[in-house]
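Take a look at this single chain in structure tokens; it is the form predicted on its own.
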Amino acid sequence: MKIFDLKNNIFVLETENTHYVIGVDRHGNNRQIHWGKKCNIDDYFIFGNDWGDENSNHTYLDEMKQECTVFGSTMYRDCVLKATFADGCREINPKFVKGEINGNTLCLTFADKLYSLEYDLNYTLFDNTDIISRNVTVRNTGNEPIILERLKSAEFTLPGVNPYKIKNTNGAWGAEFMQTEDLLDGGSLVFESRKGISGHNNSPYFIAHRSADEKQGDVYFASLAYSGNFKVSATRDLYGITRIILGMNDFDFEYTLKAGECFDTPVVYCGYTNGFGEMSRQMNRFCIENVLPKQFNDKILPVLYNSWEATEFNVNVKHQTELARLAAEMGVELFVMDDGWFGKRNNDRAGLGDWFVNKEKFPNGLDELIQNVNNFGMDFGLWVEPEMVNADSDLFRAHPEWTYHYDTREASELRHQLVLNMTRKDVQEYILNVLDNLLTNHNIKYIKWDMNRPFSETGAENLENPKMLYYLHTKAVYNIVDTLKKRHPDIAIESCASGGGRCDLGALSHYDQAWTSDNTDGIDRMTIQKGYSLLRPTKTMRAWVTDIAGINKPCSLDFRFNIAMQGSLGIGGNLLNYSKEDLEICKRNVAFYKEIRDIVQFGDLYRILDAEEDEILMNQYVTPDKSRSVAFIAARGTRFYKKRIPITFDGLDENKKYKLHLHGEDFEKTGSFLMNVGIPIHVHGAYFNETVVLTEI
């Protein structure tokens, strides 16, 4: 890992198997000038210096590689950096200013000609890895304010001239992570938000390959970290250039940039890989060392139970206990009590925004409660949904100005409940506070953090620019999670957004764990949980074990067990219905989790069967020493008899040998072997389950 400068204005990022290679040309423009295999350094200069214009209608900026394109002048294409100076004037004209080294993080820095907009382009590398963050840090010099209408975290431009395949989501509330597909041999694609998170549909990032699979191909990727409205546009001209921007949705969006203030951009990482498990792979690792908070991401996440699906809103000590006592029976670590503790909180009509616990249900106090979890052995979570408000309230009855709203326009009340004006100071003092009390006055040590609906009716009167309230909503968020996690450092924070409405890897910078989805069907989380594998954690990702045993095809406790333990496993039955041997298979599942569990939450994944394409799932995680490894595979259902066929490892060390347990019968096996010619297995029947443990001998 280094960074060379050539002394000509030209910068080799240099990662493990990778260059990153961007330079200056003489008329002070930034180019990007490779992305993808090491070169010899010497050979890199920039090309096209002193080409002309194409004709009146296609100019030399219209071919220019560039790693941000800023507005104005004959260029005409999607930018990165766009702008309102106080005199009117809407273009950019920037000069180089400076390229600086310190350590392992590169400044190349541009000003404006006349104007006092000066703006960084920031890239860092990081040890034993190919992946490169980048953001833009864009500074007001002068005196005057400046509107910024326009500003994205990086630009990327392919190698090449053919048309590559971008991959991203068309998810929806309950089918997160969908993926999709699309070729782009000309015009744009556009992924995007614009409800004011993340959201459900399409995510943060791209994937661009030409004809890439799990195991090999040039993969080009890059996500973006960051919760709020984003945009990723990726286009191809008539010169066969592909190029993508990502960054904040400059929809209903301007920032206004006072004298003397700077503003950084979202981060952007970025890498290029041989194959997509390998990008996965990467993208794990990395962020488990690099962007999930320190508190606990090198630590194993407990196995946890959540009331909801048992209770929902009616929670009182007595039945709270009984399934605590159920589930600590079964192995559990950690008992989060769900909706429904608090305020007027019968239905999801109230209550809302009265953080404080109803006598009625707990008559001496959460304390109780807790103090019994804790007798069992567990430790004790809470949900909380801080950022929405209902009508019937408390808080709103004596603060209804603390929501989004317009005098003269009615209130839209999506599952009953109002957003609060998180750019309000006072709203953030108070979300702070009541949440303060909570884990200083009990003892939580795990809180799930909702967020039920999106943005609506985005007045803030208290705001000199309300388009800048996407942007400051989302760091008022952070900046409240950060300052919990501070004050107590031995809380656990869940992203969970009315499912995964908020698994971005901003959200994953300040949340140790994210809810993936509200669907908790096993058939259906084979394909939510293979699409949030590509660029997210696995340890992130939590599973929960529920009732619903197939929305379309039935499939067993066992099965179900089998899907969710392929992440951060959770169970949320109504262990109160379970017969006795329901509550003996959980504690047999559970206990074998824990067993296998820190290969699975900190291990390489490896995709090698897909239950779209090839009608059985198989997962397979293996440790950093190659000496242990575990395999899920699963089968939803065969189809024209039963299937057999020689089930293939990966990831394995060919010259050690390793014991496993399949089928019945005891293996040992060279890894040479598992991974090249496989043991025959015979999947059959509706759900197929079955788990193989691999142990170095």
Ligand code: DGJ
Second form
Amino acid sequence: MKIFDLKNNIFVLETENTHYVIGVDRHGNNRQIHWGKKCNIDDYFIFGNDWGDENSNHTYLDEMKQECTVFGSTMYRDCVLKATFADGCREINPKFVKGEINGNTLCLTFADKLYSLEYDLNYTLFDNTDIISRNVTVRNTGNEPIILERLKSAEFTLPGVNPYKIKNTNGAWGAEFMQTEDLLDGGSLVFESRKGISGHNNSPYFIAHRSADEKQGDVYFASLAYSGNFKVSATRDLYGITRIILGMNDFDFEYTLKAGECFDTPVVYCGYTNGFGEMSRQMNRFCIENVLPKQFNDKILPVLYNSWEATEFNVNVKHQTELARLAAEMGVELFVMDDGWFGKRNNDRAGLGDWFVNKEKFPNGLDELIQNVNNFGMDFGLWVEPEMVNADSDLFRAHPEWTYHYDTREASELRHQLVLNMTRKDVQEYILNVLDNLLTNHNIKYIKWDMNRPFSETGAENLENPKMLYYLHTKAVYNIVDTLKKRHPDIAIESCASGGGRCDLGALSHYDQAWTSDNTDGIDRMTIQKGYSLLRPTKTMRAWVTDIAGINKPCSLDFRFNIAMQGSLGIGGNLLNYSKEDLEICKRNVAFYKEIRDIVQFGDLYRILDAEEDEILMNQYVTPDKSRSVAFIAARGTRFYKKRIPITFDGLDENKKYKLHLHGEDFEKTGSFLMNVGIPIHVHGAYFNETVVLTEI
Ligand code: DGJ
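I would like to compare: after the form predicted on its own, may I see the structure of the form predicted together with this ligand?
Next comes the full complex, this chain leading.
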């Protein structure tokens, strides 16, 4: 990893396997020169901008491959920065100020030629990876406010002129991370959230390729670490140039940058790899080392039980204790009580905001249950939804002004709840105090932080510029999570938003893990989890085994474990209804998971067979030293008499010898044999599932 300053305002960011080359031309324009394989450093130079305009309708400025397009002059393409100055001027006209290398960071500074606006393009490199982080810092160096209408984090230009295919997701509640791929031949593709949080629909990233697959092909990707409204806009112009900009959504957005104020945009992590598999592996490792909060990033995550599927709002000390006893017997390490424990929360119509224990359900307070859970040898965790309030709650009756609202408009309720105005200091203090007290007064080791509806009627009379609220809300959530973590460093926090509605890398820079989806159907999860795994770290993906045994045909408990063990395992079924045999199956699977979970949570993932394309899912995880591996194989169907499948493994050391057990037989084979010849498996009908552990001899 190194940054080369070629002394002519050209900088080469050299990662393990790639070059990212940027420069500033003699007119002061920032320029992207190369992103991809390493080339001869002396060959990098800037060309192309002195050839003159294409025609009177298309200037050379509009063709430039830039790192940060600003609004103004004859550039009509999408831009990163757009500002209105105090006198009404709405153009930015920059000059280059300096390029500075500081350790692993390159900072290119530009300033408006007349107005007091400065901005830095920041690039940081990291050890042992091809991932680079980028963002933009904007400064108001004058005495008057500047209104920023667009404040994006990074602009990318992809090499070559042939069209790219752009991967993203088009999901929903219960159907998170559904992958999409669109050919960007011309015009634009936009992936975004306008709902207040990053949401279930699109993802704040792009994955671009022309003909890549898991193992090979040029893949360019970037992921925005931000949980608020985002926008990823990709365009391809007439000349074949594909540009992609990521950042906070400019939909209903402004930021007033006061005199002397500085704004750091959310970070984007980007990379270029050979194949999608390498992309996911790099991002997984990178996130564990550099993105996840430090308290738990390198710790094995516990097997948890969550009460939601079993008891919904109907929680009480007796019932929860019974569940906890059974969970402990099967080896669960953390018992999480979900919704329903507070206020008048007997259904979703009341109670949100009243974060004190419901005395009818817990006459002796929370500690009785916590003590029982601890006596069973487990830690205790609790569900909260801090950003919300029901109209039927003491909090709302006391502070109706604490929600986003307009006095002249009726508030839309979704799930009978309203969004608290998190940009208000008093609201932030209330939430922080409530959570801090819960954690101080009870032996709670885990918080599941939920968020179950989008924003609406976004009035915020406390703000001079209410269009800042989306950003300020997100920042307030991050701040509260960080403060709680600072005050209670042994407490892990899970991000949940009606399932996987807030699982972006911004959330995962503050929360330790995420609830992936309320859809725990084993078959659907194959697809949901694949989508999650593309650019998010495996260990953050909470996966429960529940009683949702399959919509069309029930799949076995073993099958559901096979799928859920591919993330951080949880259990969520109503154990009180389980037979002795069922409980034994759970116990056996939990014990097995504990043997291999370090491989899953910290290993490299190889996606070998695809549930959609191959009907059979095979995911293999390998430890970084390649000494141990585990492969999960599960069939969602077996059409066309598929019974005997020759499977090969991946990611092993060619020269190491591994032992494995399959279909009652023991094998000892070298990595090269296993990766090139493989071993046939017998698929015994639909919902067949098998796990194969490979251990170096
Ligand atoms: C939505 C979450 O996704 C569920 O897991 C559960 O916590 C419910 N909210 C509780 O209301």
